[in-house]
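Heads up, the chain below is alone and in the form predicted on its own; it's given as structure tokens.
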Amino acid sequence: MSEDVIVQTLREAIDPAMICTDADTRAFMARDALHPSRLPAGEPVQPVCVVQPRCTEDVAAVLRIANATKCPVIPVGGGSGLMGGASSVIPGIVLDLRQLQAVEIRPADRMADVGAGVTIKALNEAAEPHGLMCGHDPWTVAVATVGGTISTNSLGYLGGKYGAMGDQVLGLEAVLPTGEVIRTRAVEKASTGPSLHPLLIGAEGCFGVITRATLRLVPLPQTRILQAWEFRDFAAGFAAINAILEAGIRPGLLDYGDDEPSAEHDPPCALMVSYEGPKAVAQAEAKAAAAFCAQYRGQLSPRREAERFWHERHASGDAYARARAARQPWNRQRSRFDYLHVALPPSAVLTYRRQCLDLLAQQKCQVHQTGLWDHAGLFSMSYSVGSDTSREDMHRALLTACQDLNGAMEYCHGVGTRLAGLMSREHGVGLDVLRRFKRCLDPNGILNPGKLALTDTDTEAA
């Protein structure tokens, strides 16, 4: 069926005002925060149209038409993903879910019923008068949406204490590729067979389109104690973090990192932490954790450093939100720069860090930072490759080294298109199981094609 016929069919089924066909809108909505140079297929392709549904039934109507015509559908939230999960790799209908704005705070249940298009910032603004907040605090809090963060199971600054976005989900409403709507019961625990909503967490819109979620809310902390520490090298601070976690202390914020390390140079590392909750609990945790930091020769830095970090933690995401709202490019071309966020058994972190530094030194690459986020096993690194080194080859080598240590190749941003080529290596036979789920739920393969390597034709190059 031609693109014109598909658009006309949509206009007959839903309010035509929800359908955008102008070239500028289609081009803008075809991409997320991943720079096109990192897309395996290069520049995103122009969508057939952009649809902005206002309710779940609008989404269902679009999917019924798309399934009947075998037209791809790409669900999009805030567009802040860094792996191309919301990018258009083949022409299709972009489903812009930001108009799904319903919010109902249920203080007695410590829950919120929230539309997929609501940002985490807006959710917190609605919950705050009730003394509650969302436990997920992403760097892009002003633009990241409920549906998008669930679809990547993203992690935020408070993940060490409250978990990832998926841990906040109690129930979901979603539309399957056939247009059927499923609603799971939003309770703390059920023993009624396999739960369905976890199948949609981290699935990047490939199994169904999330339209509404019931989220767990947590009390606003009575006290938040912020501390900044400096350690002589990465290993010393790593030992202190392990000691804190082994003691059962769970900081809210845990951000650890260095600047410009190399195979020959191990610079000092800074640790930013918070202890939060009832005053007596936060004070006790802070005191006990400080003893561990001192044991490993950490030096307490002025409190203002921790406070500055806390207050500026969303600055980069806010800049992206402003650029996105103005339809301006934000992800500047840095052709040699790259990054990774991998999950490892904590016992493998120092080994992996050494492997990375050695491998990058051999190829005359510059490391900008290594660090940990939220947990002793969540390791991040940013670097720039040399002019004679393939950025893609280096990225793959670093990620496969992580996998060889029984780690996972990404802990925060999902897979999208960028990491799809390593999904077989990541999951083995498990990828075949995921592909069977995909064929069962989406036999025509319309939902977010090219993501998560869920079809045999998806790219095999990371």
Ligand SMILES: Cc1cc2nc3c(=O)[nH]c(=O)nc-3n(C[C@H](O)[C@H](O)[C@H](O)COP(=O)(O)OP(=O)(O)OC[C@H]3O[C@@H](n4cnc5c(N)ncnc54)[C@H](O)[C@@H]3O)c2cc1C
The other form holds:
Amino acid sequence: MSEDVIVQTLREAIDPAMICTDADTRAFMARDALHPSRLPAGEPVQPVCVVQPRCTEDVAAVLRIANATKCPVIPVGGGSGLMGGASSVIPGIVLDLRQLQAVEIRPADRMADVGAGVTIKALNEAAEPHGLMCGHDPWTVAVATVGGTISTNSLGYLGGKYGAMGDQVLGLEAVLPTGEVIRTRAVEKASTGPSLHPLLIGAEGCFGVITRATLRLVPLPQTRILQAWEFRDFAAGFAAINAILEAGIRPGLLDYGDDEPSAEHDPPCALMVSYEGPKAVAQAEAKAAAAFCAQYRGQLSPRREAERFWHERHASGDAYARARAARQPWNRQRSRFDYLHVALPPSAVLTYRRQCLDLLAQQKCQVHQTGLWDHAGLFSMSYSVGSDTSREDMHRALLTACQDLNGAMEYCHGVGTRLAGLMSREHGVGLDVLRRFKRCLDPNGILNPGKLALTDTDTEAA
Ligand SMILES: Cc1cc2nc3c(=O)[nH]c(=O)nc-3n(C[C@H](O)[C@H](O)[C@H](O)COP(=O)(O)OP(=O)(O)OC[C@H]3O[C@@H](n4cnc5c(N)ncnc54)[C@H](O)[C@@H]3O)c2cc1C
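Same protein, different state: after the form predicted on its own, show the form predicted in complex with the ligand.
Let's see the whole complex now, leading with the same chain.
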């Protein structure tokens, strides 16, 4: 069916004011935060149109038409994803979900019923007067939406204590590619067969469109004790962090990183950490954890360093939010720069870090930072490749080295198009199982094609 006929069919089914066909808007909404130079297929393609549904029934109407006409649908929230999950790689209907703005705080249940388009910041603003907050605190609070953060199973600064976004989800409403609506019961725990809502967590808009979620809220901490520590090298602080976690202490913030390490040089490493909750508990945790830091020769830095870090933690996400709102480019073309966020068994972290530093040194690449976030097994690194090295080849070599140590190639940004080529290596037979789920839920393959390597034709080469 031609694009004009699809748009006309949509206009007959939903309020035409929700449908936008202007070329600039379509081009803008075809992109997320992944720089096109990292999109395996190159520049995004021009969508057929952009639809801004106002309610679940609007979403269902769009999906019924898309399914009948076999037209792709690309769900988009804040557009801050870094893996191309919300980018248009095949012309289709971009479903801009930001108008799904309902928020109801249920203080007695410590829950919130939230529309998929609500940002985490807006959710927190609604929860705060009730002494509650969302346990998920990504850099991008001002732009990332409930639907997008669930669909990437995003992780934030407080993830070590409260878990990832998926851990906040108690129940979901979602529209399946056929237009059917599922609503799961929002309770702490059910034993009534396999739960359905986890199928949508981290599914990157490939299994269904989330329209509403019931999220867990946590009490605003009575006390938050912030500390900054410096360790002589990565391994020393790593040992202290392991000791803290082994003792059952759960820091809120746990952000650990160095500056410009190399195969020959292990610079000092800074730990930003918080202990939070009831005052007596936070104080006891801070005291016990400080003893472990001291045991591994950590030096306590002035508290203002930790406070500055805490207050500035959303700065780059806020910058992205402003750029996106103004439809301006956000990331400069940094053709040699790259980063990874991998999950490993903690006992493999130092080995992996050493392998990365050696591999990058062999290729004369520069490492900017290595670090941990939230947990001893969540390792991040940023680096720039040398002029003789292919950025994509290096990225693949580093991620496959992680997989070979029984790690997972990404812990927070998802797969999108960027990592799709490594999905088979990541999941083995499991990828076939995921593809069977996909075929069952989405027989015409309309939802977010080209993402997560969920169709047999998706590329297998990274
Ligand atoms: C500067 C910067 C800092 C960042 N910091 C963090 C961080 O701290 N932690 C982190 O985890 N990530 C971070 N990210 C990445 C990004 O913010 C997260 O991936 C976030 O979860 C994406 O939310 P979004 O609403 O922008 O989703 P989008 O980018 O719009 O979409 C992400 C994926 O979800 C799908 N999707 C969106 N809405 C729905 C829906 N309602 N139903 C079904 N599928 C849907 C899309 O199709 C896509 O596959 C950062 C990005 C930037 C640019």
